[in-house]
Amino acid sequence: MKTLNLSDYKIEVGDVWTKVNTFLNENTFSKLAVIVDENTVKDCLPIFRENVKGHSFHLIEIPSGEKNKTIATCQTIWQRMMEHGLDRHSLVINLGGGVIGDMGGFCAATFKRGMAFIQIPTTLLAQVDASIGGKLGIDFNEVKNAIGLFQNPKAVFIDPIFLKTLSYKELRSGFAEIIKHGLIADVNLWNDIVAVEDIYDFEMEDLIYRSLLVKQNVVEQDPFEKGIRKVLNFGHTIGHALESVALNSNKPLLHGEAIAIGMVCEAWLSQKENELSATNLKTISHYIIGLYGKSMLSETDFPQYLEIMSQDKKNQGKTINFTYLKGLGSSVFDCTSAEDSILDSLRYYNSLTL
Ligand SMILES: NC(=O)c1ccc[n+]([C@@H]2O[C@H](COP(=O)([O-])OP(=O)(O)OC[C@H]3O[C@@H](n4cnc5c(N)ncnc54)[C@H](O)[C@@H]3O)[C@@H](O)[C@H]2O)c1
């Protein structure tokens, strides 16, 4: 059991249930509501019920998945909050992946001008990434996270036990963010990542904790993404574009699968435009391809990728913004690349062999 002390809340990692009960006993809330989706209601709620004693709560169930991270689902959540009589002194408990964390947090932060919420993330992606940093929101007009705000939870409780019911693909998707945290800031974390033989048969607690330490260090220096927080976007400029195009295709990519490809391409740019050595580029590429396999990128989609990258909200003006690696565990933000180089990085990915 480990604790991260952030400036205004704590993240507990491990067998968290004593801490959850203490939190609920020490704070007085007028009512409790737990938000779940159709998967976490069956896979995660029983664990929550078994371990949280002496508290009654209202259940708010929503449909799962990114396609439901919408204002329509928020209306359902707010409706249920009203029906259950929640008020500004109530607590919302988000029991689910990043979709529930982002949207449940957004609904809590806006209902009656804001009530408290805690995150109990149940996917690896949510445990190492979405649950920390205070970004809340929903998609709008097919633009990811277009509406939202920054607000921290009262606490985050991360129990790796939830990972046992996650599919291999979902687990591997979340693992991409751990890889990113190692690559941008912690070479020892990277070395321990590449030593893992089978991510599905591995006790994740230590890697989750160390991955969170990287993100904590960054978000506390820059809570509103004005500067250094942009290092967390390594792999995401290209990865988000691939993810968006794939969403509307018959071969959708999970977030982390797209980010994995994005990291290979952006590592190539880091070697071409910055200090990353050819040896390190090769190491990164082979590790990622070995874990995620290959999804050939079609040249016909290249213009659309560039168009999406040019609309990224992290850009300044028309320039596409990147984070580059300087080495393993070291990165630099606010870098730019010409469109031809970006396209060549996609071709580099396509040229790799398993
Ligand atoms: N706020 C942030 O800083 C931040 C950072 C990264 C990602 N995100 C957001 O996170 C979202 C993606 O998160 P995600 O990958 O967790 O997606 P998700 O919440 O859709 O969960 C993925 C799937 O796993 C299921 N699931 C969740 N926990 C489970 C469990 N323990 N066992 C079995 N099934 C389970 C869900 O029902 C869903 O079908 C995106 O909307 C993204 O924008 C936010």
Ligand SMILES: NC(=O)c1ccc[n+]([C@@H]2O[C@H](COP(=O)([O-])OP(=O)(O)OC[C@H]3O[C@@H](n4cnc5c(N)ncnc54)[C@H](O)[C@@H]3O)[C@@H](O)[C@H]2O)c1
Contents of the next structure:
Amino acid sequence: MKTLNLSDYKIEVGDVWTKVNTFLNENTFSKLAVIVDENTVKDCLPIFRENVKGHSFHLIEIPSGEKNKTIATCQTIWQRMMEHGLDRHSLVINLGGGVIGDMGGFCAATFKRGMAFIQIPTTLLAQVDASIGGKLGIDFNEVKNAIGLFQNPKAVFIDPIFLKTLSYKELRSGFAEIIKHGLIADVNLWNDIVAVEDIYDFEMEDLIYRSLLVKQNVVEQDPFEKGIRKVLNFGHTIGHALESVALNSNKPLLHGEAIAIGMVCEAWLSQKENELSATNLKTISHYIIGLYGKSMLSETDFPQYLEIMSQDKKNQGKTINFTYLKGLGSSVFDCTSAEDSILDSLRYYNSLTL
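Instead of the form predicted in complex with this ligand shown above, give the structure for the form predicted on its own, please.
Below you will find a single chain and nothing else.
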């Protein structure tokens, strides 16, 4: 059992259920609601109910997936909150992946001007990324997280037992954020990652904790993403655009799959326009392609990618903002690149072979 102490809440990692029950018993809430989707209601809610005793919950079920991270789904959640009589003294428990964490937290933070919520993330992606930082939101007009706010949960409880409910693709998707944390700020984490061929061979509790330490260090320096916190967006400027376009195609990409491609492209930009060595670019590209395979990018989609990148929240004016790698475990933010170079980075990815 490991604990991360943040400014106004704690993240517990491990066999967390004694801590969950203590939290619920020591706080007085008028009502409790659990937000789930069709996957977590089947695979994760039984684990929750087996371990959390002596409390009654209102269940709010929503459809899964990034395509449903919309204002329309929020309206459904708010409507259910109204029907169940939730008020500002109620507690929302977000039991699910990043979509539920982001959207459930957003709905809790805005319903009747705000109620308490906790996160129980059930995917690796949510456990190492969405569980820390207080960023809540929904997608709008194909722009990821375009509508949102910063609001910390009352607590986060991470139990790796939920990872057993995931497919390999979902587990691998979350692993992209661990790779990112190693590349931007922890060379030892990166070296440990590339030394193991099968992600099932990792001791996940330790890996989750080490990954969260990287994000904690960054977030506490910059809680509202005004400066250094932007390094956490490595791979995301391009990756979010790829994910958004693919979402409306017959070959959608999971978040981590898109971010993996984005990291390869932005590593190429880091080598072309910053200090990353050609050797390190080759190492990064080889590892990511070996783990995630290839998804060829159609040049007919390139203009749409650029349009979505131009709407990125991190941009200043009309320039597209990136985080570049200076080396393995070292990064720099507020970097810009010409559109031709961005397109060349996509072509570099397409040129790689397995």
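Positions refer to the first chain, counted from 1. By rigid core we mean the largest C-alpha set that fits within 1.5 Å across both forms. Computed from a predicted structure; not experimentally measured.
- Once the rigid core is used as the reference frame, the Cα position of Phe150 differs between these two forms by less than 2 Å.
- In the core-superposed comparison between these two forms, Glu275 has its Cα shifted by less than 2 Å.
- On a core-based overlay, Asp201 has a Cα shift of 4.9 Å between these two forms.
- Core-based superposition between these two forms puts the Cα shift at Phe140 at 2.6 Å.
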